[in-house]
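Take a look at this single chain, the form predicted on its own, given in structure tokens.
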Amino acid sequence: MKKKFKCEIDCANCAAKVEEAVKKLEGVNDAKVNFLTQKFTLDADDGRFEDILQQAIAVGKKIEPDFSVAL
């Protein structure tokens, strides 16, 4: 399942960080971070879509703390 979504993240170099950390997590397919769209896209099993989304989000973040995705 790919689903697009709106975030808030503060630089480029944050978004790139996040993108490379999401796509590490079990069960990702593909993530896109776009600083300049504010665009979250998460592509991950359908079965765990939820769960993996929150871990995304957590994951992201650890890494920016200003990051959220508007769900």
Contents of the next structure:
Amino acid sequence: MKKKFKCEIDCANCAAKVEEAVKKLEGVNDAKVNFLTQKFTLDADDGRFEDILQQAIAVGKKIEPDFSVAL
Amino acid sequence: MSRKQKKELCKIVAALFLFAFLMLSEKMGMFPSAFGNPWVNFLLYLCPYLLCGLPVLRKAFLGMRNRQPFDESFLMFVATVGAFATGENSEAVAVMVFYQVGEWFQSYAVGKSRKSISDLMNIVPDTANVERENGEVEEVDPEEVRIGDVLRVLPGEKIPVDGIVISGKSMIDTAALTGESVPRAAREGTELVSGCINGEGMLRIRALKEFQDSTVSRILELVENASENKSKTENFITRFARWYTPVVVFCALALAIVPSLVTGNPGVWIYRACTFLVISCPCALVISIPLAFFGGIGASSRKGILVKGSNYLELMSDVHMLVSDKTGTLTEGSFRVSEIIPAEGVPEDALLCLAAKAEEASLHPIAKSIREAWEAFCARGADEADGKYCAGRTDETFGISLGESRNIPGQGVVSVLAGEGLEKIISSDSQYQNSERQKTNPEVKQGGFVFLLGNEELLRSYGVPFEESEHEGKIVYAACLAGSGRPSYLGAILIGDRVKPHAMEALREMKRAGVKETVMLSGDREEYAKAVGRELEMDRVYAGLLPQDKVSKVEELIEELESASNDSGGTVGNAYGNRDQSSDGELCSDGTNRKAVGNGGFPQGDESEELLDKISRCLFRAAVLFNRRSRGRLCFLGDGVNDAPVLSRADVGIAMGSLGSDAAIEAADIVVMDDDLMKIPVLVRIARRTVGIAKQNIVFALFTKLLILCLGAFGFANMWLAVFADVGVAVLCILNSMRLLRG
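Instead of the form predicted on its own shown above, give the structure for the form predicted in complex with the partner chain, please.
First the chain shown before, then all remaining chains and molecules of the complex.
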């Protein structure tokens, strides 16, 4: 399942870092953090999507405290 | 300005005031006892430093904890700590405060350009008014509209989903989607595209698509995804930043340690190293390059051109060859009868009338054009009494009726016509007087005969003696099969296709915008295609191509471009092999960095030579990237109807007139929403401007930084100049990028 969220991210570099970290999570097929459009796209396993989403947000926050996702 | 930005701004302004107050009082010698004590002095300056610099410090620590230490926060942290350590307290604060000013400005500028782009794309309807069965109107979210629902669109509202008008009349403003300022008329039966704005009248429409499949959603998705398809320049910058920061950090380290060992004056060299670090921040490039492309994409969408990615914009700036489909792209794709050439003894009007009758049931555009010509002829006949034909011809004049009709694909129609008028038409030709005719040809019924209408193949297969016309254009031949089986030729009808009104102008503009060669591909006969090509001053015309031929033709042309570039300017490219592979492959890949890190960041002897070699190779590649004589790009222009394979094979595929056509939007790299050819030169210009601005930024930022880096290393540049090299350059680059949004 692929879903797009509005997110807040401060710089292009931060976005790339968060993206990389989220991609490494288990069950994540693909992730994108777009700084210019401020969009977070998560493509993850259907069954555990919510779970993975929460994990992804947590990981993102750990790397970039300014990262937040509007659900 | 967001809430966060306001908060940041307050902090920065407060820090700035505090800092100014401290500096003034120190310089004026107001509290000599306090400023005289190094510790008190340090603590005093620490206040404004922490006030605005805390987030930077936090980020630097987070980066180190997450083992991704090399970013600008880290650079700032090291530089300011170094400045404090050497007792340059005021400069440490200045660096942090101005760095934050720059950061704030960046976020403001990006936010602003993001907003101006989303305003451009402000086509999303907020609500939809659904008419329920009991006649009540309910306001719902557009996403809740189902196919078949009847919607009311009030004056001034956006059309929520793609639909068809059931009742009402209005003018529709499509500017947001097509950039076209003249509104389109809508009445019963008109198909409407979501996102357009309704004019004066109220419309009732039936939903044809759900919201997520409607044009508006598709376009938004496309534009949002566009910045994810990164251009080569952007990728280059990303890679560049990845190895640049570590290299700079180790250079600074070397600058701090080596000379101080030699000269024994560590304070000076540590200060210089810090200056060096501040200057080297890559943020100007990292942010302004994507911003330029984002702006270019935004500027195009305002003109009704959807670019699916920065990479296509970049390719578009380098288009050498414009290959275009003919029918429907350069020409209007609607046919009309241009000339009637009857055989001897056959009246012109009779031929047209027969043809119109024979094609009565056909939906083919050519059939339609013949019928239209006959209708026009009838209408005109009433006005013109020029003696040649009787005035006021109508369908009934010849009393013809259509019997059976059979369509032969790729050839034409064979139909049985009947009517007493027929005798009159063909009486001039004695062949038809053969009384035996009904008996010998089974297809011929009482009082009728077989009428052939189609291309030369059809006539040949029936053995009709005729002369192939030398005329340009599509030719439809007519013949009749009389009873004797001896067919006779009745004449030919020429079908023409009009060239689009702005085609000529657009092609000239394209040449002026830097396109070197224009090529036309067509499935039509050679003479006709050539004639259109001449009319439009195309450099080359390839005719008689089937859709699959077009793909191979485009491949051939791409190869041609490749060999042309090898011949002329291949020296740089050849020296480093195929540019596409080499520059992509290892622009100083991570391996280089790790080696340097593993060596304690203090490369010596062979190692350092190797590192230098790698750096110089990287720089050389950067130069190649700039001066590359890569092959010119080929751009294919089609209407997206049946040229999807060609669209995807070309370097850049542009689909024209695709408003509402999903297939075209899917297949093309760039979608022009209406069929205005003048958009293409506009697009080339925007592309060139975008890439130009991106390159200006790269050159300007790198050059300024390099210059001040050198000055800093030799002690000619202090922290203040360093802050300018960082923040000032970033701000200037961003401003430069933002020019695209205005134009």
